[in-house]
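The data below hold one chain only, encoded as structure tokens and taken in the form predicted on its own.
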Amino acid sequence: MRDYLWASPVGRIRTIEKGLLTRSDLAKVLDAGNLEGALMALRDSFYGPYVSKLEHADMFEVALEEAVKAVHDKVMRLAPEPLIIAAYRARYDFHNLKVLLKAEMLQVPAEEGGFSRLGNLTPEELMEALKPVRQGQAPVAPLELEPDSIGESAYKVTCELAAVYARVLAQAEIGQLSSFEVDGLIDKSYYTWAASVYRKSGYDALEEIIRSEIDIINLKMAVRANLLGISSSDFGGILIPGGNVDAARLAEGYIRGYRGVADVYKHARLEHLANRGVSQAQKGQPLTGWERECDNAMVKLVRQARKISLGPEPVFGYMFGREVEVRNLRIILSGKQSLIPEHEISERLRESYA
């Protein structure tokens, strides 16, 4: 852990933040007229440069994208250990693993637009990449790494993409996988090589931010699955390790249906949000408004980072802080674009970072 070589970065992203919208913000966005408005309201603002070019308003997931890309970027330039974001950022290469790999199982093409461009690697740098593991070799590696550097980051991430892809590919040679079960195993994969990194780094605080993510997504996916009325073999299949509520635990208490759901989240940080959703799912009540629950609670332990000095947090923080900020805008953007009402839009944002 070398937090101290944070101090220079935290100390801009404190300026950067400032830009970040504010319910306010994000209300005259939402007061406009029309989609034209919208993006009107927001020239004068972190995203000016991005909508202002736009050919047409319908655009406009062209020009958030690129804003969010921006963010990282510049997150990845100003980090002393660009690894510590590259482990985030890979959400979005895990993601693109995801669409490559189900792609080659029904040996159609990639669907263009089910790639994401937020990741360490593009689309085209990942498939690249991929090609020697084909044939049992690992991915070429960069003439020179620097120690601690960009690049070195992107090859790190690289070879964690290459190991999953083989041990997927491993699997589907035994027995066909489902999509469902190709997205489990790289998810679990995702998460699980995080955690290391935020770990081995001795960053506590973005451990347990990840920890508390995993807890989330794993009570979204025990609600929804008893909903959906998933077996409990394939919900176990599913679960993602290394959260503070034990997964094996869970397991066992998803056999027991809603209730035995909610006792595992007793005493837990989780508790009455385990027992809203709960609440919720058996009276046949929509979860929407749960779920924006769920994404709220996240947003609320991320924000906590801010209050730390020196260390990653404040940066991991503000990246996170605008990506659910372009959520809440894309949530605004879509609404008017479909000429949804505005309380409706409004009952779906979640909470701001700012």
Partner chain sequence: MKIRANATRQELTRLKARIRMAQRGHRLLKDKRDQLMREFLSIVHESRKLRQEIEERLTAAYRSFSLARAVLSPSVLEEALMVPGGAGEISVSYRHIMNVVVPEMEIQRRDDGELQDRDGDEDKGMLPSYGLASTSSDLDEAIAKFQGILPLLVRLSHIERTIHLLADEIEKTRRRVNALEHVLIPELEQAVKDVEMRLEEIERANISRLMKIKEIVRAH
Second form
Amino acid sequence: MRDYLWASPVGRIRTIEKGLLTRSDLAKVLDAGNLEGALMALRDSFYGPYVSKLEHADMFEVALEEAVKAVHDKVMRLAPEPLIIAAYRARYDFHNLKVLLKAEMLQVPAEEGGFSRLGNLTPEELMEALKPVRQGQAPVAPLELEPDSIGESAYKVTCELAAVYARVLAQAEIGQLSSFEVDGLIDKSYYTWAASVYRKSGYDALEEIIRSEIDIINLKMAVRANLLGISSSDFGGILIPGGNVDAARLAEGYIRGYRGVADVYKHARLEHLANRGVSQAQKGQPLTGWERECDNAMVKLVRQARKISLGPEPVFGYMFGREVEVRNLRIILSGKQSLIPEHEISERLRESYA
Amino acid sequence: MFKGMVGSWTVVGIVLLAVCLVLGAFFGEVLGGNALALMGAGLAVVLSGIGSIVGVGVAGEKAAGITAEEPENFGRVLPLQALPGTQGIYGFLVAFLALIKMNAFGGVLTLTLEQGWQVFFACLPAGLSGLMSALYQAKVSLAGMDIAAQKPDESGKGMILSAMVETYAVLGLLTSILLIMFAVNI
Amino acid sequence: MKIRANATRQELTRLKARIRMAQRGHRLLKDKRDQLMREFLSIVHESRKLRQEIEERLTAAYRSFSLARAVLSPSVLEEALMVPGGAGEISVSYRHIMNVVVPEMEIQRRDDGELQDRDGDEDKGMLPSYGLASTSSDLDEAIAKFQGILPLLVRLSHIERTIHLLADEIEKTRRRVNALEHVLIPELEQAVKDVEMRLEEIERANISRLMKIKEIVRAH
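Return the structure block for the form predicted together with its partner chain; the form predicted on its own was the one displayed.
Let's see the whole complex now, leading with the same chain.
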């Protein structure tokens, strides 16, 4: 833990984060009559440059992705310990790994649209880096690796991706994995790795954030899996270890159905959330609102960490805040695009980080 | 507990102090009273100096970060950066007084072992409280800078909060001065 | 077109037999047409109901899907739906409606994919084809809705095909009935009339010839 390194980035982020959209900014976008109007409302915000480049309003996803990418790049440049940011960003690399593996399973070339450009590595770099893995070798290390450089953190991510890739390939040879299992395996690998990175970094708040994220994801999966009728053995395979709530206990609870799941979360911080989710599912009501609450719980947690005045937390929080914001914008914009009534859009909006 | 800015530098200061204590305890006879007294004066400067250097340094970095994005905030963050710097001055003041008391400027030093220890311990309150208060004051200053960056009009409040920590540095300073003036028997 | 017939008695009886035959055929075809119409109407009715249901459910499914799309980023969605949820097989059998062969299609769910029956109690329950950690329940909902529609779509397609085939058949039968009613039978009747008239004329000519012969005989 070298929080003193982060003084200057935190200072800059404090000023930059004033540009995060507030509730009233979002309301302005929401109030716009149509998609074009909503994009117009974003003109003067952080998203202005990306939105005004668009040739057509329907391509707003491009602008959103570019905006997130710009945030990632900026935060990466600011960060004195880039691995902290890279470990979060790696979720997009792991996503790309899923796309690659699935394409290999189906024996088709990977579709461009499935790749995310937000990772530490571009999809092309990822494919290049994984080539030696198929021959059982480690990925090629860059010539110079300065400690705490962006290149070093990217290389660490690459090594982890390569290890996961090799593991999945080894398993796929034994028995054919279903796409469900592949996704589960990769998600599990990502979160376990990210948790270990944050644990080693020594920043308690970040570790707590990732642990809680694991808890929330496990809870969401437990309720949905119950609803979809997924067997307990399949469910045990996708549970992510490393949260505050023991994954093995959750797997046991899952056998006993909804009540079992709720019991596991008893006296944990997520008790309230677990009870709500279970009762919604039992009543057969849609889980949309509940999933929003889960996301809001994450936002609240990160917002707590933001109060720390020295360390990576505010920088992490800013990046997280922008991602939440982009998710909200996507909900609004694609809602406008498919003409979903306003109240239905707004009941899906996540709490904003600002 | 002992990690991050405050933790690691506290450890450095305490290790330094422990080394001096051990030196004095085991080699006191050899070193003599003069060396012990000078070691004490030196510790007062070094300990509070460490606190101030780290505090002002880190606070300065953050102030620079804020100023880089919003140059007009410079005036608001500057006093916040300066606040953890006072402890170093207090340490210097105590060392100066101790030297006067020892008659270091008047020629030959002739302190017994007992007098040496007296000066040594008289200097410690300023040194230790300077170290700790500077580090924690830096933390409060860093948080105060958050206020200055986000709500520039309220930045004065951050300064008041940070100044509260100063109290204990001042108390340490006063104690050391009183001890040197009245308790040390030279 | 006119039917040419020799003016003989034999021909006359033959023509009359043809008329009777045509009339009987006409009656039968008319019955067939009516029956086909009845079948047709009931199927059209069914298809209209099915179509309406499918349209409603599709709207709902698309709605769910666009909600899922709003919450998930496009690349996540694309990735989640990369692998098909399972294979389905369509079996076709045939059925006869009034001598018309119409297909009947049914979709069967194969192996472990999404399409597997929910209440099948195999130990390997049904699995979605995407991971749960990165997707949302909106997607589950949208996919479940689309899946519910699939068998209906297959049914609709065979019903629509049946409607086409029946419509063709009805059209054909109607043309036949019309041909019999408006062309063949009137023409045959005309031909009978012609033959009868000519036969009568021959008769009259015969009588007048006989009378002439009698006069000549009496004069001698």
